[in-house]
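There is one chain below, alone, in structure tokens, taken in the form predicted on its own.
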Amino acid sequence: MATTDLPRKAKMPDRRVSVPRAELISAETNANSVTELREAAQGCRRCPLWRNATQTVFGGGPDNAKVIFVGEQPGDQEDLAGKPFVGPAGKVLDAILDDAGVDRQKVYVTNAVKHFKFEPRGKRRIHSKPNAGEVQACRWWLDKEFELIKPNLAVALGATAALSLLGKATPVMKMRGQVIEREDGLRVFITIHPSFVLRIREAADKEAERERFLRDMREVKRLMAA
């Protein structure tokens, strides 16, 4: 009896660009502008997170920004758009910065980790916190962003950002509103990640936390001018 081969499952095209390791190292080392650095980061293979993410989500903003805001990692919407802080947390940050009188177009916004880490649950992709190894692997990119932009202030939005910027675990709620000066002279302002506001269910508590975050951003504005 004749047999018929079953049709093979169509393979989805891989949108990720494969960059040979030698070329990647060269691109990283020779990046002399944020634009070049952003392009080099698209081929990053420093940790396994690139395998499931849609793309590298690099920082955005002016190359001469006086302040760099550092979050944890891109979320679902950022992973799809390829831009940082465009999802719900980004909208909270934009609104608070506007209320505080900080021009969003004049600040640089990035993340400690440049790929979206998640756990699939049905059709949803649920955020998963990056571990210390993943944060360390991505530290090269963050350090290079600071080296090229040369801000006088960094804002650590949450514990992961503080870990990346300071190299050690930092109790954010205890240290919130404080400025820590690194050995290289960079001032690091500690505050919450805007997603913290979103997770609060009680309306009164949410509004109170929003006001605290607004006070933090007003202090950031004062520090930017100092």
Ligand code: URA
Second form
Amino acid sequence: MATTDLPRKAKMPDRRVSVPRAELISAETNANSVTELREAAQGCRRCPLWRNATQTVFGGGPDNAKVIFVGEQPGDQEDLAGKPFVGPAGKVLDAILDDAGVDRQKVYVTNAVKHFKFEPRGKRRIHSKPNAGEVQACRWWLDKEFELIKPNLAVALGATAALSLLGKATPVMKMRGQVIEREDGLRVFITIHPSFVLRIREAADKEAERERFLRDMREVKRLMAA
Ligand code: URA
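Would you mind giving the form predicted together with this ligand, to go alongside the form predicted on its own above?
Next comes the full complex, and the chain you just saw is listed first.
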């Protein structure tokens, strides 16, 4: 498993919570609310990504949400804030949800991987894609979020989310807009990650992709009611 073992001086101030292993395991297994689960996740050591991240960034939103949006992993701003999708990709997501008439306050938003994985470059921390082992290790938390919230729809924002939710590599560009029903009955809607819109430089292409993403979110709104 590829990991980032950084010298301590390259890290942000250490705000991590130290949780003894025995306590962690019982908190993990006994958590029967999202709040308890979120607290337990602060001490997660299931993969090495906790070492360089500031904190676990757990999901947020109502505990009884009908839909869970799943992203890839927290970015730089999310790592510092401790909340998912508060940075540039989150702004794109917020704006599109607003345009599609989906109330962000009514949806639960989380990530496939709950620690920021990055490479330091000078003073900057550059996003580094989580590998399959890290996605698998963090799937434990995602499954628990689904178990407790019991949504009737999941939205996979990009390939890492689709890998985690479906357990296999999924060609997102080919399958976007489709719903895959899992064996447990959960409907998984496939779409792009909002950062894909951010990365497009040419204005007309960016606008066209934004429109496609908006169309996907309108379909999510329809599915939420179905
Ligand atoms: N990208 C993600 O996938 N998740 C976040 O929380 C932020 C950016």
